[in-house]
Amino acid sequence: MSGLKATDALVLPLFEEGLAQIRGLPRGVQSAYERVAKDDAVKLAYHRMVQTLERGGINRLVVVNAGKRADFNIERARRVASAGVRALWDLSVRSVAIAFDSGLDDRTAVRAATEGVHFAMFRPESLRTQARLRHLPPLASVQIVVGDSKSLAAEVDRADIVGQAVNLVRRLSNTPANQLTPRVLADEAMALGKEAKVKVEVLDEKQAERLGMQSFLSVSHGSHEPPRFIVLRYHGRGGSGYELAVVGKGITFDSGGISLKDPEGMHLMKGDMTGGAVAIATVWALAKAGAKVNALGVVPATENLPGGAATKPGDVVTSMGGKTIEVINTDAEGRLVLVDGVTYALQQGARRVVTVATLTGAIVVALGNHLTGVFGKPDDFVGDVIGASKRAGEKMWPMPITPEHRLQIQSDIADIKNTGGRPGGACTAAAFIEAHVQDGRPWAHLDIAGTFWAEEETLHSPKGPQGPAVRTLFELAESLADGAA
């Protein structure tokens, strides 16, 4: 392990086969790591063990349960590097180094450790007055040490990027609504578009109805903060069309409307804009990284409340598509604001769209917590998305959406209704979608109700706000670059 420099503390992993063969490792430290490899209890599932070392040049060495060789792919090496900072939260800790030899490549390697070190620097708990209960010490270096010496400092940068995409996600989903209003939101686009140079337009509610989007503006009726649609630029091939559309839910706040929600968890609602964030963050990081491909990012912004103006269940609007909307629930508002921005996407030239949205609670009885549903047409850009999800290891699972699905959600008196009743739910929502995406253009949808969230702490990531999406289309982007078909 060549070129290792003095660090406060470096993070091992633990093969249930045994140690990890790292070579070059101070005599010292050697010792200390076959030590902890004795000790059963590290040997337990997502298990780490500090270890005070003060020899070597290292004053600590962390040791993570990395699971069976066979299995440690990307996700899990990330796992490994954002549990073993973790560790070190509560300690004076200025440097970290991370070492793997694992079977991945090298540039895998650089990517997950560096993206595992931005997702443990995030804390949740911005808001409390005590410094020492806010903030993870910043770490002055970071070391990420594989077998080959070459560069790979593109590859650094790279990750450093996504990581930042991640936790920007984060913390915009973890702020309160009371403080991020969809004009709030706007302004975090703008000042984020001006750092990346990226073009940001917000259109108000008078040129969103210029534009028919009653959809969208439905939503925002029972609320006395206006609603912001967010549109993104990002040119990095030039000329005209983007190869990637991303449309993300923005709803700042959902009560659910007329259709009120059970109180019981309505305080996570604040989160209900993941999906915008999931869009700004992923054209923001493709601008910072210079992709070679243009990207629209789309965010219809609005709260979701009851009031004396609020739409009701019953009520019929029409989309900026024309097609006339029976509103039989009122909490299936995410689908009523993301049709309006497919059709916005579409008409500005784009030639994929995604779809990322908090959507229903029905994706997560089907797949959990842990899973993020896949919808979409053709199958092989489905396929695309899937395979981009693999290589940055998320995990993604694709989802049918089938002629009894639609026909679910026809209406008696309307051309669509907004909801198909509890069976099938997270399919009839898809559906909705998709009856709004036009000229055939591939479209994928993904449903992170299940993964925006997590409500217990884990060695490699505190409860709260999780980021998801964003890793995967930076990558399905960049397979996109410089103007693929």
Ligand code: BES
The other form holds:
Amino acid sequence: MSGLKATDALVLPLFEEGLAQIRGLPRGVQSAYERVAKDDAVKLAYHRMVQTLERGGINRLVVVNAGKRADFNIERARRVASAGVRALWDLSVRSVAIAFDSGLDDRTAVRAATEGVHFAMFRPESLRTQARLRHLPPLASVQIVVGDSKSLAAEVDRADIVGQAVNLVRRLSNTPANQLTPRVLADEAMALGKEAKVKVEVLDEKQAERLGMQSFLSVSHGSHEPPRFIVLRYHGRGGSGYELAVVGKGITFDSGGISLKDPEGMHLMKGDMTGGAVAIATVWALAKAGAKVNALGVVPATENLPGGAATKPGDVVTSMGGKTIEVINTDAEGRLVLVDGVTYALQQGARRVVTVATLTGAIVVALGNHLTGVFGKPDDFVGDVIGASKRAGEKMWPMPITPEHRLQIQSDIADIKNTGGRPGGACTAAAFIEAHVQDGRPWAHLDIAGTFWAEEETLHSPKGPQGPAVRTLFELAESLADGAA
Ligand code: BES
Ligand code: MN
Ligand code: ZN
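Show the same protein again, this time as the form predicted together with the ligand rather than the form predicted alone.
Let us now look at the entire complex, which starts with that chain.
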């Protein structure tokens, strides 16, 4: 092990099979580690234990249950780092070191530890007035100890950017809807664009109307807050066109509109702009990392509220792509804003489009709260997205769209309708977007309704907003820079 410096705390994984193989631990630390390993408590509940040490320049040892050695991968390693750092929150720890087993390659270890620390540093209680109750982690320095001393600075930089991008999504998801209106979201995008090489353009209602975005605008009519159509452009390759466009659902609050939602859980609909935040954060991260790729972010942002001017069930609107849409249920609003985003992205020269949205309750029924559903065509492109998710350590699962799903959303009076009833609700929502993907351009759709929020703390993260999909999309865009465009 290359030079473990004095630190308030050291985080070590513990495998089911036994101790991690970490060379050169100070003797007092090694013996404390061996003692903890014999304690069954580390295998229970929180899967972590904090020991006071005061040996070898280390004040505390945190041992985190890392599961089976054979299953140890980037995701597990990130959890160990995140859980380890979070175990120290209420202690006055200023510096922490994380060491992984030699079984994990150094690049992966460094990346997992860096991202894990970022995930642990996010706190949802930012609006509490008493600083003490905001639980802001006091960490000032982090050491990551790996087997080899060769420079991994680039890997740390990259993981730092990705970690910040995830926390950006979480912060935006978590911000109450009265504080994060479409206009505020646009301002956030502008500010982020200024600090990275991202050009941000914000279209107002009139401009959106001139472009024919009636499907998007129909969702905004019930609200006094004006909608915004946010566009982010990053030209890391130069030249024209975009290897990738990310179109994110930007509903800053979803009450359901006239088809009003049940009040239970409605407050979480402040996070219905999470897909939009993912689009913003992905483009920002690519620019920060200087990726050699052109990326477009598109965020149709609006509230979905009932009101005197609101869209009514049965109304028919025309999308920017020229399709007439019968709005059966005003609570199926995400797809209405996304299709105009997709049409815009294609017109701007996107070669591939990924839509990201907290789109359906049905995906939660299908996959649970730990998997993001992936739809799209062709299968190769869906495979690329799933492949990127694996490298990024995010759980995603492929989902189907079949001709029967497409039939379910045929309208009796217009080209298409915005719901196909309860059966296969996540699939018919995807089929609706698919109908607006022109020219056979590759398209994937990530339904993050199950994964954007966690009601309980996990090893990976504090409870609350989770910031899914950014890591995967960053990884995907990078792979497009490396190879075939
Ligand atoms: N934003 C919701 C979906 C959602 C539900 C996200 C739970 C996160 C957690 C979406 O706009 C919605 O209301 N979908 C409806 C569609 C239905 C009316 C066809 C749904 O899933 O019930
Ligand atoms: Mn809705
Ligand atoms: Zn919604």
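All values reported here derive from a predicted model rather than from experimental measurement. Take the two forms, find the largest set of C-alpha atoms that superpose within 1.5 Å, and that set is the rigid core. Numbering follows the first chain given and starts at 1.
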Practice task
Please say whether, between these two forms, the C-alpha of H460 moves by 2 Å or more once the core is aligned.
Solution key: yes
